[in-house]
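Only one chain is given next, in structure tokens, and it is the form predicted on its own.
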Amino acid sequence: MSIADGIFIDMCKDILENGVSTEGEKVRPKWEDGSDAYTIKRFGVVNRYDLSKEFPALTLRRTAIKSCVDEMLWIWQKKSNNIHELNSHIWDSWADETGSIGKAYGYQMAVKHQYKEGLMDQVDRVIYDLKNNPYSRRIMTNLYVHQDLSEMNLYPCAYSVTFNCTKEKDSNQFTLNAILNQRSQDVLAANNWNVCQYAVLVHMLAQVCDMKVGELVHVIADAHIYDRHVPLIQELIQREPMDAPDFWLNPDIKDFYEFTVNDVRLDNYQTGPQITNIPIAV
């Protein structure tokens, strides 16, 4: 079975068996009917994915790879905070009448900062350092900008990525690793979505910087399963996992800003049935 399925199953079992319930407590999220959305939560979940061994897409149910890549590129490549530049509707609940989600996500990526090497935004700084300073321990992005939080329609969940390069003995090529830090995650709705997004990002950056892919480490401060998701999760983790899909990234693309969703593909991707109409707390 795929390694990613095993990681997901173990995480969900741990949350259900050892997590803490927020039922009856004061919580912010609400269901569409206005009732409180309670969770079973686990603090400090850390999952490691070796991207050199497999692409970590779940087979228990299908992850829509083109849609999740589209959202990742919306943030990292388009550096946009307007849903009119996004092809899915996942951000509709947090957008204003103009389509803006405020000074969040892509907005922060587009802000230019003065460095001694010149004026760059966060994405360009990452690419510059990967190409010029691969052993730097300062290659990271941060979307959690306190001075702008009041103007964000949703505080960033996946808020920081730290990149780290290693080189195997007798190798002339660097290996690119990354840590994704997430303050909060709805495990059913978003876990594998985020994992696949940042796995693709590592593959893309490795390719344009002439590196190999290494590990993606996913750190989740508050990993939770909503009360109305519990039976869905229980059914999902009882399914039989299948083999991991084959990942394809267009090898002709050498500029990060030239990638499109059509340059990413999962071949031989066999999965269990999709779970539809997942209730989302806002």
Ligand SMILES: Nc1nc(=O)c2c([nH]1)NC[C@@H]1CN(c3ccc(C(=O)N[C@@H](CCC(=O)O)C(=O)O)cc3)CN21
Second form
Amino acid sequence: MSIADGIFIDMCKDILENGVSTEGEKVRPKWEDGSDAYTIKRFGVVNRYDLSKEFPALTLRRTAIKSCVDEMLWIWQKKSNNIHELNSHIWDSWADETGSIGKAYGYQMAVKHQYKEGLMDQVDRVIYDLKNNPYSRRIMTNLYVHQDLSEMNLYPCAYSVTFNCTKEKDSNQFTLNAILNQRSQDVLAANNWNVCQYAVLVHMLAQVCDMKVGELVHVIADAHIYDRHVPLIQELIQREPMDAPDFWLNPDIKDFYEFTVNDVRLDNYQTGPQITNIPIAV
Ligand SMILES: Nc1nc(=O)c2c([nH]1)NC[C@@H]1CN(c3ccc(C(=O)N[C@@H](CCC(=O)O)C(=O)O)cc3)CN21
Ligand SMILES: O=c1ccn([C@H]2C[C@H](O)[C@@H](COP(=O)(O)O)O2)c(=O)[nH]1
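Having seen the form predicted on its own, could you now give me the structure of the form predicted in complex with the named molecule?
Okay, now the whole complex, with that chain kicking things off.
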């Protein structure tokens, strides 16, 4: 059984058993029919994934690895905020008539900042430090830019990553670890989606910086199950988990900007049946 399935099942049980409902309160998101989208929420969920042990894809149902990597590269590599450069339709509801989601996600990654070492964007700053200063405790990105929030169509949810390198005893290679900070998480639609995205990112950065992969720690401030997702989650966590898939990343790629979705694959990825047409609160 995959470890990621166990973590997911425990988190869902914890939210359902110990979480609190927002029913009847003032909430922002709405369902397609205009009614309020309430949640059962749990504050302060922390999940740890040891990427050296397995790739943390859920087997209870299939995570669309190509689409989620495509979105991660859209933000981290293309540094785009336009849905016309995204191959899925997951952001359509938040885009304007030009396809822009405003000054969110990729827009912030493309902004160049003046550092002592030169003019760089946040992604290049991370790669620079991993290669030149791996013991730095200052390697992090931040998309939650208050001065631009009024021009974002949705505030960033997975808003910050802190990278930290360790060296195991008797090893001459660094291990790359990361903490993903998330302020808000739609557990059914996007929990494993976000986990797989950042697991792939850690694998990619480790490969181009000649490091091993270590832990991904996912810190979630508000982990919630939407009211219309509760029966779907209840059924999902009754399923029998399977073994984790094998993760393949094209070993020939040594430049982060050369990765494409075709350089990532999950082999032997067995899963339970897909839950189709999950309603998304907007
Ligand atoms: N309520 C809500 N939940 C989210 O997860 C979410 C938002 N809003 N707003 C912005 C983005 C868009 N995200 C989304 C939106 C839809 C899916 C979704 O429909 N997922 C399907 C598969 C999609 C595919 O195969 O391409 C799924 O089965 O999980 C996932 C993430 C994550 N974010
Ligand atoms: O990567 C993502 C992006 C969005 N979400 C979810 C979390 C919430 O359910 C909504 C955003 O609503 P807010 O009211 O702004 O919190 O989108 C996610 O889980 N992962």
